[in-house]
Structures are given as structure tokens and as C-alpha cells.
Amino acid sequence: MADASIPTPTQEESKVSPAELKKRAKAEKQARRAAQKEQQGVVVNGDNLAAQATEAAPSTPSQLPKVDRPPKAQQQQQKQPKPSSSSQPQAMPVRQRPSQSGAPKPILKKDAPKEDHKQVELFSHLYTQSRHHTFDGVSKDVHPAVLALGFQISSYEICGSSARCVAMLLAFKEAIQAYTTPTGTSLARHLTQHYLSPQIDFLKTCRPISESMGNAIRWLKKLIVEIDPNTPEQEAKDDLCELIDAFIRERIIVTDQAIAASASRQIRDGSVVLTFAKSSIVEKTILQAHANGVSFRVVVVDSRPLFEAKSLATSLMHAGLEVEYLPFSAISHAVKQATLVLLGAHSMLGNGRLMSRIGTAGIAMQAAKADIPVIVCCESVKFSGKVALDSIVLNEVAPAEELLLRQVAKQSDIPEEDGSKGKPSDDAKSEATKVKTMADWKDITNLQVLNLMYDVTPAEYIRMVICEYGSLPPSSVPVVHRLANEGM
């Protein structure tokens, strides 16, 4: 009968409340999930189970067995879940792991040894292709004058934003004079895209272009596009060369003279001028003040790896000035005796911050803390519309090898008292092979060397910016930039 086929719940099951049943079902579900997580890589053979279920199922409704329906009360009892006799889930047919079947375990990507990168991840966006020092991979369209300039910039023979800009424009003059317009096109269309662009791309591979170089390049491209197609080729090239000379004369040479004349009036008798690294316009300012008969002395602070201030101190001493040369570690001593700080600039950013040789921000901060005026001498061609709050986004990473100190003389090269060169013993040789120096930094695990070129000085540390338009606060830099660079 139908009543005999329906299982009746026991007395213990009838006492279990629905909440306890739900809690027990939840525990069973968590146990099944834990078992699945332990069996990573295991795949359930669901396809076989589905096939078996399909074969076992009847094909037509007539084949279904007829079962008498129980009363409504008994149906409700059937819908209630029954507590399981054990908390363990029912085992499912699964495939064996490779380790259980004896097959070799595959090497996962996370188990593979990590490659020791020598690039600092925070500055990974600044690591461009290595600097060009040879002719390998150089385009055939690069002019020899631009090629020589690129190697000089890469080796710091030409250093400084203004010097690099002037040298670039002079090299472009030679390249333009050697240019010949192909038949079927015009100079205005072909010169920029197909001839000038390879020259610029090569210079970028030697060193990232400075802000003054970028402004000069944009000015030159605009000049080329505006050339009348009916103008003869040689006449157009001569006009371009004359305009380049005028740009160098008006935007850099005459500008430097005006800035030096204005900034030199800030130096008075008895002043102690503090400067950092080397800036050509700061050098002209100091020499102009000395030529005006002002009696003062100069404190020059320098730092590795370029030691640019050595040449500045030498030129000032030859001019008859009293100069004190200090390392960067002595900036606290230098600031104590200074009455004025003169700084050069790589670029003046749109938010009034100064981007200059790394270490400048430290000196400006020390001077501002001691209430010493910090004056920046900068041409408007170096003004930028870019904004930076730190030294991470906009910067240049130089080769790390430049920071390494020169190797000390080897023990075998040091002469002994009798004049013969000492030879290290076997124990010393074995010990020397074990000890690694900074010269072996590429072989030392987890060691990275970072050589940044510039830092960013906050505007609140700067008292005044002197350009060819006069003396202005850092907040007026974007106004002068729009006036001087965006309209040209």
C-alpha cells in the first residue's frame, strides 16, 4: 500500500526544529566546500555522471512507474529535510591528482624562481631604452651633426638645459641645409614628418629632451608648417636658419644677459651667495655682480655623480672671487653662513614648483627654514604647463653605474717597502672572491641602484623667480608660460 512505502520519521527526528535542520545543512555545505578546496586541480567527472543519468532515465512517460500519491499531510512530512547521519559529504567520483597517480608534478608559475630585476618598480615608467653610445641601430636618416650631438649629450660633454637647446638648434640648422625636398611633395609637408622627426627621435634615445628643447621643437615645427609652398626651397631653408639664429639670440643669449643684470642687483656688499651644482645663468649673475664692483663671497655646494660645481668654482676663482667649495653633506654648514641662495632651473612647472638637479630641494628647504631668500633664475623658454607634486612622475633615470665609486687600487698593485709588489696569499684570494662590493651590484640579490637626475622643489620654498619678463612669484609661472611659449 502507499502508506507502507512512505518512511515515518522517528521520535528523535520529530524533536529537531527547522532552525537546527537549517544549521545542520549549512554545516554540511561548508564541509563540502572545504573538501573541494583541499582537492585543488581535481576535476569532477560530471560528464560521465550526466551520461549515466541519461541512460538510466526512461525515454517515454509511459515507462514511468505508477505510484499512489500519499495524503497531503504525508507530503508535507516528505518535504521536510531529514538530518544526515554523518556530517561528511557524500564522496563523488573524481580524477586522481598527478601526485597520486605518480605523474611528475607540473611547475607552476608561482613556484618558478623570480627574476631579480634591477629596476626600481616605483620608477619603472622612467626606464626607457638604453642610451646610445654607438652607431648600432641608428637610422640612416639621422644627420651626422645630430649624430655627434646625441653622443655628446649622452656622455655629458654638453650638459645643461640651455646648452643642450642651443646645440640642438645649431645641429638642426645643418640638417635643414642638407635637406632636399623629394619630387611630388612640398617642404612644409615632408620636412617635419619624414626628415626632422628621425633627428628628434634619435636625440630622445640619447637622453630625454629638456623642457626648453621641447618648446624649441614645437616652435620650429610650427614655423615649418607655415612656410608658403610657393617659396623656393633654398630660400625657405635660409629663412628657417635665420629664424633659428634669431630664436637663440632673443630667447636665450639676450635673455640670459637681462636675467643676470636683474639678479645681480640682489647681491650686495658683504653678501654670502650660496649656489648648488652649476647653472650657466647663475654663473653669469655672479660674474656680473663682481664686475659691478660688489664685494661678496660664494659658497658652492656639489654632489655626485657629475660634480658640475667643480667647473663653476674654478671659473669663479679665475675671475678673482672668494669661493668655498663644499660637498652636499655640508649643506647645514653652508646655509648657516649664507645670506642669499641663487638656483638655476631645469624647468619651472605650471604649479610654480622648481624642477632642477637632484639635491636642489634639500638646499631650498634648509634655506627657507633659516629664512634665507631663495631666488630662481630661469628663462621663459624653460617654463612648462605640466604639473607635478613629486619627483616620481616627471624625472630622468641615469645609468646606475655613474653612482659607483672608482675602484681602489688592487693589493697586487701596491708596492712593498722593498719596491716589489705584494702578492696576496691564497687565503686572501679566497676571501676576496667571497666579498662583493658595489661594483658587483648586479650580482647581489635584491639590490637596486637608483640614479635620479632631478627633484621638485615646492613653491613655498621659493621667494622669487627672475626671468626676462622681470621678477615674479612662482604662482605667475603659468601666466608667463602662456604668454611666451603657447603663442609662438
The other form holds:
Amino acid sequence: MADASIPTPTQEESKVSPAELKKRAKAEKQARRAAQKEQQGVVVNGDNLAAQATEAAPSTPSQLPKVDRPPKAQQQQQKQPKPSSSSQPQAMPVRQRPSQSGAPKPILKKDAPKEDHKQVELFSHLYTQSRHHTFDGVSKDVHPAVLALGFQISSYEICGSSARCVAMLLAFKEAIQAYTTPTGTSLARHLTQHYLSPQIDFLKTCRPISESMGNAIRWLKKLIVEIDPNTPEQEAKDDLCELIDAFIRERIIVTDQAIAASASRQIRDGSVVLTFAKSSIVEKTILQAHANGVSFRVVVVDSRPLFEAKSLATSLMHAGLEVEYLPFSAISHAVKQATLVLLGAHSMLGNGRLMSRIGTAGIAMQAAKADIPVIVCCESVKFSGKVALDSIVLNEVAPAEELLLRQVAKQSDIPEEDGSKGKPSDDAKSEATKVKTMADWKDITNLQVLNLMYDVTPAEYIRMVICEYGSLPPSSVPVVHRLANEGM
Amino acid sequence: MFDIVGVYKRLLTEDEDITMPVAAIEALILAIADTPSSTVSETLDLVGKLTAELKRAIPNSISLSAGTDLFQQYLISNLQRPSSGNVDFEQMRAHLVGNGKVFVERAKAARETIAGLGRHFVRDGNVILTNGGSRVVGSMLREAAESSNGNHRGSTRFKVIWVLSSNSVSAAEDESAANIAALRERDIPVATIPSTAVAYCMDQVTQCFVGAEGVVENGGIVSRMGTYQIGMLAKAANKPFYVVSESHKFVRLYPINQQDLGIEQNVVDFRTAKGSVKDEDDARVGSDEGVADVEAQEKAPLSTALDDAVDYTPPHLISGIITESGVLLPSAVSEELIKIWF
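Switching conditions: you have the form predicted on its own, so give me the form predicted together with the partner chain.
Full assembly next; the chain just shown is listed first.
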């Protein structure tokens, strides 16, 4: 975990003096050491060192909400070791709070200095997921194809659980072909640990990986380990690429066709199909039913900030379907006319709950209340053994700006827009009484913006899950997960 | 060509204890014995064709399809195994034909096992609500009445409320009469009520037992019309609602609502002074296309009469399914089916 913190650059870095820079380099070095130690099992020590290291770096009162002593004293303590070299054991006082300085904390601070009070405390564990948008600090081992994919993923150019999984496997194919085994080791031993891991780690820094990607990675690693060490390298690589192609074909492409064929049978003449956001499998299902000559209507519900359903509505319209496009705020009206709700999935959890684009749970609840069948279309590669009872533990926090920026651009040419991205301006205090727009949310005290990606839909709202093994009740998801993803 | 429909109907009338899925399996085995086939795929093709024919001829094919699907899957997994290459096909076929009776015997034995398991659910002082003419429910209640005593006078004292189907009293009397008489014979008081009185009686009831024509993939059941409303009323009154069914009635069907059973049931029939609205629609389509008229006439006899009609009880109303392999939660049905099919 500590590794992730090191390459992350802070914006102010260019402005600091060389002396300051040196100090920081030292601190980073120490953090790295600490991380190593941590991995070796010296947890308490490692924690301390890491905390110490971040202390030396310009820090903010990030932990204030959790601290039980007055904030001022805390700040002073943090400032104390600053002038001296951080390598000295002066930072001992930090030890007082070993329980609070958990390992991920320092990273959190480094990732987003100045923004900590803008993080919603309940979801603070999710802010550790960083989003890479630059080449800085990227490991040299990362293959260009993976690099490109990472940026496409972090900018939502490639969005959706299955699409990301396929794109990742294709990029890995290129990466594997570019790989040569160093002398003195074998492909089966070296490839996963020393070559694939940096690629995966890089992808993780771009956006948290989806369940389907996790399942695919697990499958690929197992595959690599099982390679006979006597196989010639090129042959082994070709085999791997072939198997990856087969995986994409069997677990995603053909599966999608099977699901679309099976799910489209649920759409009858006169049906009104309600769907939310965009799922490629739902799109396929609807198009399939349309191709089968069923006459039905589609209600597409969309929501901010991604407006994914726009492209779905467009493609269905072009196919000649009657489409109604509604905002999320109109769900009660949308549900009233529907006869069937079709949903895609980010992941199906082990307790039969559905993890999908945020807002799905609301749709499913409305539909279940109105006794309208809710059907989830989901490839078994997205099934997960994880269990979530709420949307808090497992989730993804997208940058809060995504929730705002579009609006700002539309409203008018606010000159402060540039300032809003950076640090709070100096005159913020003097103009505290001035009316602020949402673009200045960082300057407004007591305002936090939370942009979650997913929510969890209870299993009671789901009447059927359609996967390539057929139609299941949500309670059978773990059975199929064991069968399909764990080979049991 | 082998008369599969005739044989199936004959089997059902000859043996009163036989269930529809078992009759279908037996009919298929007889067909295989009767028709010379020399290869695996030929046999599978024959079974497939006969199954389709049978399903076409019987208006409500849900129950029998449980049997035919199970049999087909059995054939596929047994005949197409890679190891079967060295086993003589003729041998396999002879084995299958010879064991046809075993299927039937096992199915009958299952009912005894279920009765043995289920009788423990019946305790002193219970009032049990049940409906229809399910043989497995009947044998379970008989078993409970006889339990712990050799002279058919049991020590468990319970009462039974039997819901008769209201639309045709005489037919319902026929199918449940034997069960009711058998219980009364064993000193068990039985009350008969029309289905309109279920809600009225529900507060006296301790638990409900119903049979099923088919147990569907999500753990719901397809059963005699009226079962669904008993389930709903039992749920509303928080009374346990148990399904008693052999596991060969598990069927690969997943209805999402009542209209999704895949069979034509003319239950809701809108009428005006001119006649049924549906007929009018058909006639209008018929005048447009000409052919639909013929189709409508062909369809008509297929739709089941109301006393044979079934409804679908969703799994959330069901407390447990008593099968010969134990008492299952509805969610376990899908697991059992996945085990058979994958």
C-alpha cells in the first residue's frame, strides 16, 4: 500500500525550494523503507516510520476530526519535527497514537493534501483509491498498451465492467508478447510476480479494478503458474494469448449472446421495459428482442454525472425502437408504466445482492414495491464471493469535481473557475460573505461533495438473475460463482 | 411411430399412484425399448422428438416436463460420457430398458420417505390446512395419523381442514375424497371448506401443507389453482406454509409471474353481451389474415379447463419444501437443479 504513495506527485512540488525538496526526498525514502519493513512484518515500527515520514512533509490537520485533544495542540506537534531532519528519532511523540495512525492513513494525506476536510468521514476508506492521470512515477515496466488503457479507464473512455475486463485482457496479451524471461528464472515463476504485477498495480492506480477484472486476473495468474517450465518461451506466450482470446470469447462474448437470447424471451408483445444507466448486455437483450420482432417500448432512466444512458437511448432509437428518456428524478413515473425492469451489473455479490451504478437500488426498490419483475443480466465472470450489506464498505469514490464541472461550464463564464481547481485563494476569507457557486465548494466550510459510483441492491428486490448458466434466483449466485470462477 | 401420448395416458390411468413426471419417464423408456436405434444421437433424437410430441399433446405439460427433462439429462450425461466409447451401446440400452421399472419403484419409495420425514411436522393439537388431491400430502397425513401405533390408531391427535376447490365440487370430492375418508377412518377429524373460507379459518390453523405439480427453479411451486392464495393468506397470518413434493418434480422453469407459465389457461375470460372479448380479438385477427382462424380453433382444445388450472406460488411465501432428500429451503431448489444440469 505504501508503494502507491511514493510516486504520487503533489501539485505544489514545483513551487518548493530545493532544500525543502531534499527534505521531502529523504522523507520519501524513509517511507519506502518503512513500507519494506512493514512488508517484512515489523508492523508497529513501520507504521511509526511512515507516520513520521509524512509528518515531515507539509501536512494538514487531516486527522483532526478523529483526534480527541484540541486541534491546535495537534498542529503544533506536527509542526515541531518539521525544522529538524526527519530521520532523527525526534518524531517519537507520534507514538502516542499508534492505534489511530493506521497504515493507509499517511497515504491518504499525501494523496490529497488540503482536501482532507472535504472528504466524507464515513467513506474515508475509499479515498485511498487514487486516480492516475499522468505519467509521473509510473513504473518503467508498465507496457505502453497497459499505460494507454489505464488512462482510457480513468477518463471513462472505457467504462463498464465487461468492457474494462476485455480491454485489460487484450492489453495484457500485448504485454505478454513483449515480455522476455530474464536468464536464470522461468516464465511461470517470473511473469506473474515481476512483470504482470506492476501492470496490474498501475491499472489499480487509474481506477479501482472491477470484480470481472479481478476474476480474470485470478484466472490468468493460475494459468501462468500452471505452465510447464519446459515449454519454449515463445510457445508459452502464444499459448497464453490463445487462452486469453478463448476466455474473452467464452466468458464474455458468447456468454453475452446467450444471456441476450435468454433475457430477450422475457420481453413480450406490449411489454414496457425499464432500464437504468447503460449496460451493454441490456442493450444487446433489447436489440435482440427487437430483432425477434417483438413490439415493445423502452423507458430509459438516466442520471448525473455520467449520463451513460444517452448513448443507450441513441443506439436503441437508431435501431427503430420507441424510447422514452427520463431523468432519475422521474423514477416513480417511469416505474408506473413499466412491466419489466432490466438491469446490468457491476458485480453480483455472494449474498445475492447486486452492485451496480449508483441509483440502481432506488429503481429496484420502486419496481419491487410496484410488483414489477426486476431482472438482472450478468455474466458469471462478474459474480463475486464478497458480501456487502450496505454501499459503504465496498464502493468507489469518483472525484467530486465530476459532479460539478459540467454545470459550471454550462452556467456562465465564471472567471474563478481556474481557481476553484487549485488551492483556496487568499482573499477567500475576506469575501466570506460573498455568494459562492458550487464551483467554489472547496472554499465553503461545512460543505462536502460525495460522488459515489455504485450502490448495493438488496436481493429481495431482484426476481431473477440471468447468467450463461440459465436463470437463477439471487440466492444461487454463490453456487454459480463457485462453479464458474473457482472451478469447484 | 410409437404412440407416446397414448402410452402416457394409459400409464396414468392404470396406476393410480404414479405421478405425471414418472409416467412420462416410463413412457419414454417404453418407447426406447420399442424403437430400434443403434446410436447415441439417434436415441437422443428419438427422445427429443417424443418429448416434444408429448408436450404438444398435453395441455399442462409443466409436471411431465420435469420428468422428460430429467430423463434427457440423464441420457446425455450417461450416454455421451467419453468413457462410454468402449462400453457397448446395446448394453447401455438394455440396461436402461431393464431399469425402467426401477425408476418407477424409486419414485414410489420417495413418497414413503417423504411421509416419514414430514410426519414429524405434525404434532399433537395441530390444525392442518391442505387442499387438492395430492397423493404425497395424503400419505404424509396418513403416516402422521398412524405414527407410533401398530393398529392404525395413532397417538398424534390433530385436525385437518381440507379446502375443496369451489368451482366443481363433485370433481374435487372425487380427488380428495379418498384422502379425507382415510383420515376420518383413522379418527382424525376432517373439516371441508370452500376456498372462499380459507381466510376465515386461517386463525385456527397451525400450519399448511400443499402438494405441487412442479417445483420451479427459484423454489416456487406450480400447483392447483388456489394454492397461491392459500400461501398469501398463510403469509399474512404468519403461518408456516410447507410444500410436500418428490424431487423428481423439480422442473427447469422460471416463471416471473402468473402469466409466465408457458401454458395457455383461459382463467380470465372477459366477456361482453356479444361473447368473449378474446374470441372477438381472434376473429378480428382472423379476418385480417385468414389463417389465424384455423389456428385459434386448433388452440382452443389445448387451453385447460378451470378445474385443471394451476397457479404459481412464489418462493417467498414458502417456508420449506419437504422432499425425499430432506426438508429444503426454496433457495436450495436452484442449487439442486444446478447440480443435476452442470
